Amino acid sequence: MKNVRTRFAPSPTGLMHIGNIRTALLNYIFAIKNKGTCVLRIEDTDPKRNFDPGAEKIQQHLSWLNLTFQEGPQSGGSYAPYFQSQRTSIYQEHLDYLKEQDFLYRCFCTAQELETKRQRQIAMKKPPRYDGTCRKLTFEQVQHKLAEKIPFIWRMKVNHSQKISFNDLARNTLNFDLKNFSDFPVTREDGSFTFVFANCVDDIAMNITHVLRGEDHLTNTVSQVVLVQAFGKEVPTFWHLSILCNKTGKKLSKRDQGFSLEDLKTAGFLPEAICNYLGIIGGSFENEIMSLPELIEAYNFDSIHSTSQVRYDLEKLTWINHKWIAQYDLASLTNLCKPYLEKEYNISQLSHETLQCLVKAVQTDMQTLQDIVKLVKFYFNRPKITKQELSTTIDSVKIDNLISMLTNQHGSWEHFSTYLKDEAKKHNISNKELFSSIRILLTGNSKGLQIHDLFVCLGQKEFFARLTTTQ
């Protein structure tokens, strides 16, 4: 295989969503797997809609996900600039070439006229596409409209008698009859360049060999292949990725929970878990929990299957996140949990050792980083337990004996645990009754941490103080 070059080309017109990340990830994995280069290119040609000036947020998100592109705005490279807004002269040069080769014509149709034609075609149950009205204008008619300063765009002269084909990694060779496609615009009325044209020119100029993007771009691909051939260049290989859908089978949208990367990040999902999930979704892997290097190693691009959609399962992502948290380095996990705790509790006086002890105690119970708040709530809020509440964990006739056992206790864990076993046996209190009751006195919940973990986390003084607060 020749030197592989892929690209991720996001538009800063909104927040990065899970579909964007999957596209970025697969472009990255494909390039690295094939010892190639992955390029980050920003499609910022629509300043009115730019939500993220300079694509700062996009680049921060990609960095957070540990997707390091070999070329791009931050990395630099031989094909700079990597912002489309800075590449106008390159587009103009390619537009001039198409004009010289007579591949283009001026279209003076207004947006209202085009919409009227479109609605008429739909009403007649015909596919809505441009009917080529301005392609039929004579030279004199064109000059007359220019003299009247009627706005126009440039359209591509599609050869409707031609058939084209290109290779798709999941579908092999795809064939299209151009009689089913209209003459598409390459510029807008303001002189700016369309998405289809700018993308194609950039892919040519940057020597992109493989284009991996969503299946919803399939019709754009036909137009881009027409352009590539007009420029006399080699058509890249494509992979039209299956669309991510929600559980009902509808295309994922901002209304779906877990759609926005920012929301997932805020909720406490780890970047490793997000990449892990998006890397295995729709595929089959022997091991489901994998780091990015392991994903790259495990991916087999020779056995890609075509499917129209892939279900995005937030529950599965949460499970993977839980697995990652459970195996995470404790010091790093503690640092990641701190912002969530600081927002809810005053931890300024808490030693790092105590904080790390708390995180370690609940680490395997966390599904997201946000869970740390509820899991360690017991530490910051001493519960006040009544005898009636204790009766949910121990036979009511044994409660007084239990309270007597626990009153005025102190000393080491070894001393206390030995004492507990002897006294419980003496008063016929089962282990389940004993430990559930102690746990509810310490945390307000009969289920949860091991008693020894609570002894360590709370500290000896607070531990015994809570055992004698029964009302």
Ligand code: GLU
Second form
Amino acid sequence: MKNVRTRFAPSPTGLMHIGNIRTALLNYIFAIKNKGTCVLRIEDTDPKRNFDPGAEKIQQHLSWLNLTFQEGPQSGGSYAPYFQSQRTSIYQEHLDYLKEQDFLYRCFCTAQELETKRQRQIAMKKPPRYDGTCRKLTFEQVQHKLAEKIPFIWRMKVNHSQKISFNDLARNTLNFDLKNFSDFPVTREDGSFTFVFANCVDDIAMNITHVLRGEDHLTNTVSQVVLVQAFGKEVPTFWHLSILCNKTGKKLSKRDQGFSLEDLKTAGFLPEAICNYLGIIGGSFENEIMSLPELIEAYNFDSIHSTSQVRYDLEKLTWINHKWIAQYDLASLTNLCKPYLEKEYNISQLSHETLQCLVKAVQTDMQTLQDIVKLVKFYFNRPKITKQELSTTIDSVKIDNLISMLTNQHGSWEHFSTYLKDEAKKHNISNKELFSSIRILLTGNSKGLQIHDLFVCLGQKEFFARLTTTQ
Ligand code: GLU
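Could the form predicted in complex with glutamic acid (GLU) be shown next, to go alongside the form predicted alone?
Zooming out: every chain and molecule, the one shown earlier first.
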């Protein structure tokens, strides 16, 4: 196989979301797996909808996800520039070539005329297509319209008697009859280039061998194959990825929870977990928890199937996140938790060791980083437990004995734990009663952390102070 080159080509018109990250990830995995190159190209040809100037956010997100593209605005490369807005002269050259080869014609139809024709075709239950009015204009008619300064666009002369085919990794060969396709526009009235044209010219100029993108681009692909052939170039291999759907089977949208990357990041999802989840959905893998290198290793592009729907399941992503957090390096996890804690509590006086101790105690209970806030709340708020509350964890007749045995204790954990065992036996207090009661006094919750962990996290002084209750 020749040198594989894939590309991720986002338009900076909205927030990065789970769908385009999946596309980015698969392009990345495919390139690395095949010892090729993955290019980042910013498709910023629509200044009115340019939501993220310079595509700063997109690039930050990608580097947060650890998806490092070998070529792109930051890394540079021999096919620069990587912003479409800076590639106008390349498009112009390609346009001139098509004009010279007589592949194009001017279309003077107004938007309103086109819309009226479209509605008529729909009413007649015909597929809406450009009817070729301007393709039939004579040389004189064109000159006349030009003299009158009627605005126009360039359209491609599609050979409607031709059939085309291209290869799709999940669907093998796809065949299309061009009689069903329009003479598509390659420029707009203001002289700028259409998406179909610029995107295809870039793929040619950047030597892209594999185009992995959403299946919503399938009809664009047909037009682009027509263009590639007009330029006499090799048609790339495609993989039209199934569109992500929500739980109800509808196309995922910004109204769906967990759709935007920014939201996931804020809620405390790890980049490792997001890549892991997006890498395994739609496929089947023996081991579901995988790092990026493991994903690359496990991916088998020879057995891709086309599934019409891939469901986005936030619960599964949360489970994967939980698994990642549970096995995360403790010191790094503590650093990741800090911003969440800082927002809620005053932690400026706490040492890294103390924070680490707290994080360690709850690490396996966290689903997201944000969970740290509620899980360690007990530390910052000393609970006040009444006798009535204690009666939920221990037989009421034993409460007074329990209180007196816990009051004003001190010393090491070893000493205290031996003392506890002896005292509990003396007062006929069961282990369950004992530990649930101690836990509720220390944290406000009868379930949860190990008492020894609490001893370490709270420190001796605070630990014994919480056990000394005057109620
Ligand atoms: N800019 C297009 C998009 O964001 C790129 C499509 C493609 O990958 O070709 O949908």
